[in-house]
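Single chain ahead, written as C-alpha cells, the form predicted on its own.
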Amino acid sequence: MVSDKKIRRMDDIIDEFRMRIKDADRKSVFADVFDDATLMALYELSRKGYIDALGGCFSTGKEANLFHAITKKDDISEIAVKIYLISTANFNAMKDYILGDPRFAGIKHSRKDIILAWTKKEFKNLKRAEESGVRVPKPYITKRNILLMEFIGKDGIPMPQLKDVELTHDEAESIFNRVVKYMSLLYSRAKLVHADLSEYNILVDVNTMEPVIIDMGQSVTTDHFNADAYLQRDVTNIARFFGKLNIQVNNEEMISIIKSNKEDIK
C-alpha cells in the first residue's frame, strides 16, 4: 500500500512535471513518456535521493528521451535521465537484439518486458564499457524503464554530438584514433559491439577535444550470432564519417585493429 503522503507527493510530482508543459509538443511528449508507473518509478528515484529536480527534455527519440536533472547524492550536480517509451518504441526493432543476447535468455517477448530488459541491458552495458576504459556517461542506477547516468555537458546543456562540431585536421585524427581505441577496448576487454556506432552516437568533449559514447542499448556481446554484422556497419560508419574529414581509413585493417586490441591506425 502506498501511503497517503507518498500519494500528495506522487501528486506534487505529477504537477510539477505538467507546469512545465507550454505547448502541444510537449503536452505530446508528456502523454508518450509519464504513464502512471513511470512517474511512480521516478517518485521512488527522488525518494531514495536520486533526483531532486527534473528540468527539460534536452534529446528525443524512436526508443526514448532524455531529461536533465539536478542530485544531490553522492556529490553529483547534474544527471541526465533517460525513460525508454513502453507505448511508442520501436519494439521490433528491438527484439533482435535483445533476444540474440545470452544475458537475457529466456524473457518473455512482451513490449513492456522487452522494454525493461533493455533498460537494464543498456545499464550493464555501460558499466562494462566504463570499467573496459571507455569514456561513456556513468550509469548510476535503473529502475523499470528508466535509467540515470551522468549528465555530459555543463548547467543543463549537453555536449555536442561529433556530426556537429567543426574540427581540424589534427583534431579529427586525434579523435578518430580514440574512437578506435574505444572500439577496442569495447570488443577486447567489455566483449561488446556498441552495433550502432556513428558520428550521431558520439558527443565531444569540448573542454578536451575527447570522444564520449553513447547510446548503448543495442550493443551487443562478441558472441551473439550478428556481432560480426554489427562491427562491421560501426567499421564503415566510422570510416565513412572521418573519410570525408580526409583521414585515411583501411576498413579490413581497422577491424584487424579492434579485434587485436591495438590502440591506433598507423
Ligand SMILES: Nc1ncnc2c1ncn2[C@@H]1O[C@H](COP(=O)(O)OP(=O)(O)O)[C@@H](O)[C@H]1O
Contents of the next structure:
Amino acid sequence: MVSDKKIRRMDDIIDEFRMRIKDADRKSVFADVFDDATLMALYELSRKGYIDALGGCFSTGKEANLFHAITKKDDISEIAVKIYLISTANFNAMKDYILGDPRFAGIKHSRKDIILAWTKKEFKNLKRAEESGVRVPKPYITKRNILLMEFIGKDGIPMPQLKDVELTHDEAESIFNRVVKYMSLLYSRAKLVHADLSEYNILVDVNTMEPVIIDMGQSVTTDHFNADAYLQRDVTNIARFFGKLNIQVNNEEMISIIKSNKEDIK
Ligand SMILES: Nc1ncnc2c1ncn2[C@@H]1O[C@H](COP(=O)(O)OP(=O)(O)O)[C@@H](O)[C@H]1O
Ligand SMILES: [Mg+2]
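Output the structure of the form predicted together with the named molecule; the preceding block shows the form predicted on its own.
Below is the entire complex, every chain and molecule, led by the chain shown above.
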C-alpha cells in the first residue's frame, strides 16, 4: 500500500524533473526517456543517495541516452547515468546477443524484460572487464533500465572518443598495443568478446593518452555461438582504424595474440 505522503513525494520529484526538462533544449529526448517507471527508478536512486543532482544529457543513441550526474556516495562525485530506452528501435538486434548468453537463459522475451536484462548484462560485463584488468568505467549500480557508472571526464565534459583524437604515430601505436592487450584480457580472463569495438566505443583519457573501453551491453561470453564472428568483426574494426594511422596490423596474428592468453603482451 503506497501512502499519500509517498505519492506526494513522487509528484514533487516528477515536478522537479519536469522543471529541469523545461530548462533543457532536448525536451523530446527527456519525454522519451522518462516514462513513469523510469522516473520512479530515478527517484529511488536519488532517495538512496546514488544521484544527488541530475545534469545534462551528453549522448543520445538508438538504445540509450546518457546523463551527467553528481553523487554524494563515498568519494565519488561525477557519475554517468545510462538510461536504456524501453521503446528502442534496435530491440530485435538486441535479442540476438542476449538469447545466446547462458547467463540469461530462461528470461522472458518481452521487450521490457529484454531491456532490463540488457542493462544488468552491461553492468556484469563492465564488472568482469574491470576485475580482469581492463580499463572501463567502473560500474556502480543498476536499477531497472538505468546503469550508474564512473564518469570518464571532468566537470561534466566527457573524454573524447578515439575517432576524434589527433594522435602522433607513437601515441597511436601505444594506444593500439593497449587495446590489443585489453582485448586479450577480455577474452582470456573475463571470457568476453566486446562485440561492438571500434573507435566509437573507446574513449581516450587525454591526460594520460590511455584508452578506456566503453559500451559493453552487447558483449558476449566466449562460449556464445557467435563469439568468434564478433571477435573477427572487432579485430577488423580496430585493424581498419589503426591501419589508416599507418599501423600495420595482420588480423590473423592479432586474433592469435588475443587468444594466446599471454600475460606479457605490451
Ligand atoms: N562512463 C562514461 N563517461 C563518459 N562518457 C561516456 C561514458 N559512457 C558513455 N559515454 C559517452 O556517451 C557515448 C554513448 O555511450 P555508449 O555507452 O557508447 O552508448 P550507445 O553507443 O549505445 O549510445 C559514448 O560514445 C561516449 O562518448
Ligand atoms: Mg557506443
